[in-house]
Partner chain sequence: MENRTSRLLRYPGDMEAESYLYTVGPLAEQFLLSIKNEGKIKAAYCKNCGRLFLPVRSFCTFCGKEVNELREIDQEGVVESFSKVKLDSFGKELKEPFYLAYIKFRNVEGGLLHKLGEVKEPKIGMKVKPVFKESKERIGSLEDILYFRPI
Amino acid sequence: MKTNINIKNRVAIVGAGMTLFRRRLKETPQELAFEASRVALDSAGLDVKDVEAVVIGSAPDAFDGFHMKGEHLSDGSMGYMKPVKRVFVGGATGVFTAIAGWWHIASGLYDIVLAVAEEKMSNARPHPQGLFKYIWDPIVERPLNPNLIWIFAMEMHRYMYKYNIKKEDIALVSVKNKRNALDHPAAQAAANISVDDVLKSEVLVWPVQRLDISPVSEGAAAVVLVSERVARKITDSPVWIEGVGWNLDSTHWTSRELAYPKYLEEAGNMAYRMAGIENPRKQLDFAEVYDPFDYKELHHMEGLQIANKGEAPKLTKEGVTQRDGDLPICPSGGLLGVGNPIAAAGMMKVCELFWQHRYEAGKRQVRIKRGYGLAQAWGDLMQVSTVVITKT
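Supply, in the form predicted on its own, the structure of the chain whose sequence was given, as a single chain.
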């Protein structure tokens, strides 16, 4: 592992679990966190008594309608009478939760850490997304009554304009991911749709249409992380975390070039250096790229240097990103197909790394030739990204 960070322990994922992703689940946030944690521990062959520390990831408190949400979730996340930490960076939280679990072990503090990410927004009133009206300038912009989708519509429009990208080529991402999700047992929005279906769906804020965007979801996902010493004792097939990366750009999104995610390039390079990856396009077997909108999968492929600027749509059109393609992207079905419970969505992608590397992904399984997989998430005001690279 090539890194300047002082790493005392090599870290492996040995278990993963998640709940259903749905629009309005009856379970409480604690129950969702418990269910994902229980499945993850069962898959690792461990018990709650074996867990030395817990890391919780969940978006800002208002999203679930609870103050001090880390404390609120701690008992459901197996954190009773244990050290508990909470992290959140908007939509990038899920992958960052796994990173936080990694550094708890890599630092030498613990040998077994449970990392849990959860989101449940249907019980909050008014709807938490109403908070995003405050991201707009109160004098110039807010009188127009913009909503959250406006900011992404502007980014999508800029991306299309700068690189002369057609809407129908972007729609191929939604078609692919929703179809991939037909094979995911937890999926909320799996469907066999066409490009024409996307182009005829309701316009939300042009050029974003209903089938360009992931659904509002609830759910939880979790992974069990252990040191090398423990991993060698409990499994013959650990999934090693070889690289982690994160980056925070300026919140002043109006002063950035929206056509390219520079923040992700920096986060990706950090993870690549740690993992010893010099050519991600040739060395990665697959990637779970963050896709709350179909254009964001393309945008993020370019930020991760999987594709050249403006050329990700071409790779998608040529079938490179299909499950049987040269570089599968979102074989799980991604957020567009499985669902988008903010923090849990990114953790779902980390879970998919585990299942793919272990050949436990069923019909979603891709070919593992070179051994590397990548999960990435993105959040806040389009300026935060988090990356995890794994290897068998």
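Now that we've seen the form predicted on its own, could you pull up the form predicted in complex with the partner chain?
Next comes a single chain, given without company.
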């Protein structure tokens, strides 16, 4: 049953675009944002003068190396002389940028909004992972000098321990997503690999190995959002945003449940209620679940109640999450295969919703039977999840 919320405008995605995802690109951050924006507008048949407001998403300023990165990106994002706002929730930013675009229109303020996400990861030296040093509490965590991979290794270990999950079952996610990405024209890390390749890859921080992780990438992605009034005029195939949700766990890493992302369950429930989804496993056609690490796809499938706790590996093993399975997960190839330019990676997932619903995904196309798709991202201090649900 749909929740009765006060929304002035129903919102549709009518255009999507992205750049190549690569380790290094020759364009500036503004130019990457521009390329994705231009492609998205062209695909919607709209121009810069039609855009009423712009929402920009980008992760920490330190990545691109510009403070006020949203403002820095605004010219490239078609924001000149328009209301522009940047949103930022770490890794979850890409999906949250679409959510912010949604509320710009759902509130009745605007009819046509461009939502753009960008990340330039090659500027910072010697390695962008070093910048994550500064997300830790300076008193109780930073003295130990942790980085994200160390911490996720512990989360992965706890998840494996609690539900008795084997590394070879987790590796299946990496195998699937990298293979799916072979059909994505913008992909950086597409490959035909085996479970054995994953298990034999370099151990970074046990149990995390090289092929369990998405690559360092840069790139941009954008969608054009419009009100129902405009959508009916300019397209025969709008992709409706039916639900949005987000939620945060405790600020303190040591105050969280590691084996199960309860905050994602809350974010999912917010979006499911709005969309009128009672059984996600039965009602969703496909989901672009956030997969910076292979175990995170499984973790997130469970938080989204697509699988019971500890049972996402079973669905994966049975082939349910393959592109031709009953509930394809990451048909795009995900972050593991397409790449992980933080904010742009989440927006790439929203773009995939658009292409899949419209049967424009080429070889990546899944069957749309029941009508619903979902994109999710995760980030901030590793305690936020953001969810968008779409419908044909």
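Just so you know, these numbers come straight off a predicted model, no measurement behind them. Residue numbers count along the first chain shown, from 1. So that the term is clear: the rigid core is the largest set of C-alpha atoms that superpose within 1.5 Å between two forms.
Annotation: Cα of Arg158 displaced by less than 2 Å between these two forms, core superposition. Lys133: CA moves 2 Å or more between these two forms after rigid-core fitting.
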